[in-house]
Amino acid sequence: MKAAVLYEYGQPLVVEEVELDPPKAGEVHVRVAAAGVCRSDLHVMKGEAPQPLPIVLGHEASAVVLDVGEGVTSVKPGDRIITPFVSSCGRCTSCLTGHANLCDAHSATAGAMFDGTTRLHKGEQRIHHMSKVTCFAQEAIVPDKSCVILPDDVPMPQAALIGCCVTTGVGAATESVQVRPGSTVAVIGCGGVGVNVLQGARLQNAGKIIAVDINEGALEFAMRFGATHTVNPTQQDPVQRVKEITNGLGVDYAFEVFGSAETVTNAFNMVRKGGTAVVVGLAPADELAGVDTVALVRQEKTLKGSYYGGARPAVDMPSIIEMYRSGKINIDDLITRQYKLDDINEAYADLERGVVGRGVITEF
C-alpha cells in the first residue's frame, strides 16, 4: 500500500509503497478514508515533538473496517468509523479513573501497537505508527478500543475531524474546565484547534468570546464559529487590549492553543482574578513557560492543561457528532481545502503558510 513516511526530521515525507501485516488479536485492518491535516504532525516533522523513526503520521481520520483480528466484537467489516488517536485500554489507573484521554499504557507504547510491536514495515525495516492511527496511508492497522462508529449520513472528511481538532477545541470549553454561562473567554490560536475552543464556548453560552491570533484571515474566519471580538497582537499588545474589552479585569477564561512559552504566559496574564489558564497548545518540547507565581497565589489564579479535551471518546464523540447532525456544530466550514496524498507536502506548506481552515486528505 501507499504511505507517507517521516524518514528524518526537518525533511519531507516520502511516499511510497510500504507493507502492513495483517491485525492480532483486538486489532482491526481499515482502510483510510479521510486524514486531517493537523499541526501536530507538523511538530513530529519539525523534531519539536520527537517519535521513534522511522513513522508514517496522521492521527485524525475516519475509514472504512475492512477485516478485523482474534476476539474483536465491537466492529465489523464495512462498518464506517473514526478513530481516536488515543486508544484507551480500559484497564490502567488513568482509564479506571475516568481519563481515558491520559492511557498510560497508550503513552507508553508511543510509536507502537498496544503489544509494543509494529505493523509497518518496508522489506525488513520496521516502521512505526502514529498515535496507533497512521492515517497519511491508503490502509491502518488500529486497536479495536479507537474505533467509533459513524452513522451513515455523516461526511467522512468531516467525521475524520472529530478524530482530533473538533474533540480537542470543544471538549477544552465544554469538559476540561466547563466554562460558565455569561463568562468571558479570549482563545489564543485559531487555527483548526482553536476555532472549535470559540465554538465549545459558545455552545457553553459565553458572553463576550476574544479571539487573538496574528493572522487578520484567521480572525476573520474565527467570526464564523462563535467569537465577538478580535485581537491581532502585531498591532497592540494583546493582554492590554483583552483587559480593555473586559473593562480592565481580564477574562474568566483564557484558552492557549498555539504552543509556545510567550502565548501561555500571554494567557495566564489574561484571566482575571480567580480566572482559570487552560494550556491546549503543544509547545516544543524544551520550551518553559514564565509565570508569576504570587499572581497564581495572591490572584487565586488557575493554570491547567488539556489534553484531547479531556475527552472519552467512546462517550463523547458520538455526542459531538450528534451535535453536528443537529446543527449545533459547524464542522462543515471548517474544511476549506482537500489533497491527495501524493500532494501532503504540499498540504504542509500551505498549513505553515498560514492559509485559514482545515486542510483534509481525500484522496488516497
Second form
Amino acid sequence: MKAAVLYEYGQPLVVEEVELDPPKAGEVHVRVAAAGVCRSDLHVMKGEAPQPLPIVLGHEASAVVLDVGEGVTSVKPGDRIITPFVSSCGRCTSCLTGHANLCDAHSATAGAMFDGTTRLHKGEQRIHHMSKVTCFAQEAIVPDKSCVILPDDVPMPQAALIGCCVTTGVGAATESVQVRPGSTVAVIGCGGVGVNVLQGARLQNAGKIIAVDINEGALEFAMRFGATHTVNPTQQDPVQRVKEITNGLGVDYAFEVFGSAETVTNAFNMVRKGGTAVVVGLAPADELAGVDTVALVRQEKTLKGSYYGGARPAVDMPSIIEMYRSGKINIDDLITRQYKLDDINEAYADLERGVVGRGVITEF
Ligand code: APR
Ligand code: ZN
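Output the form predicted in complex with ligand APR next; the form predicted alone has already been displayed.
Let's see the whole complex now, leading with the same chain.
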C-alpha cells in the first residue's frame, strides 16, 4: 500500500509503496478515509519533536474498518471510526484516574504499537508509527481500544478533524480549564487548533475573546469562530494591546497555540492577577520559556499545560460529535482545502505559508 514516509529530518516525505502486516490481537486494520494536515507532524519533519525514523506520519484521522485482530469485539468490518492520536490502554494509572490523554502505555511505546513492535516495513527495514495512527497512508493498523465509532451522518473529513484539532482546541477551554462565563480570553496562534480554542471559549460563554496572530488572514478567519477582537503582534505589542482591550487588567485566560518560547512568555504576561496561561502548542524540544517568577507568586498566576484538550476520547469525542451535529461547533467551514496523498509535501508547504483553515487529505 502507499504511504508517505519521513526518512530524515528536514527532507520531504517520500510517497511510496510499503508493506503493512496483519493486525495482531487487540489491533484493527483500517482503510484511511481522511487525514488532517496538522502542525504536530511538521514539528516531527523539522526534528523539533523527535520520533524514531523512518516513520509514517499523520495523527488526525477517520477510517473504515477492514478487518480485526484476535479478540477484538469493540469494532467490526465496515464500521466508520475516528482513531485518536493517544490510544488509551485502560489499565495504567493515567487511564484509571480519568486522564486517558496521558496513557502511560501509549507514551512508553512511542513510534510503535502497544507491544513495542511495528506493522510497517519496506522489505527488511522497519518503519515506525506516528501516534499509533499513521494516517498519511492508504491503510493502517491501529489499537482497538480507543476507536470511536461514528454516526452515519458525520462526514469523514470533519470526523478526522475531531481526531485532533477540534478535540485539542475545544477541550483546552472546556476540560483542561473550564473557562468561566463572561471571562476574558486571548488565543495566541489561530490556526487549525487555535480557532477551536476560540470555539471552546464561545461554548463556555466567555466575554471578550481576543484572537492574536501574525497572519491577517488568520485573524479574519478567527472572527468566524468566536473571536470578538483581533491583535496582530507584527503591528503592536500583543501584551500591551491585550491589556488595553481588557481595561488594563489582562485576560483571565491566555491560550498559547503556536509552539514557541516567545509566545508562551507572552501568554503568561498577558494574564491578569489570578489568571491562567494555558500552553497547547508544542515548542521545539530544547526551547525553554522565560517566566516572571515574581509575578507568578505575587499575582497568583497559573501556568498550565493542556495535551489533547484533556480528552478522554471515548467520552469526549461523542459529545463533540453531538455539538457538531447540533451546530454548536463549526467544523465544515474549518476545512478550506483538500489534497491527494501524493501532494502531501505541497499541503505542508501551504501550512507553512499560512494558508488559513485546515487542509485535509481525502484522496489516497
Ligand atoms: N504569534 C501569534 N501567532 C503566531 C505566531 C506568533 N509569533 N507565529 C505563528 N503564529 C500563528 C500562525 O500564523 C498560525 O495561524 O500560529 C498559527 C499556527 O497554526 P497552524 O500552523 O494551523 O498550527 P496548528 O495545527 O493549529 O497547531 C498549533 O498546537 O497541537 C499543537 O503541535 C501543534 O504546536 C502546534 C500548535
Ligand atoms: Zn494534531
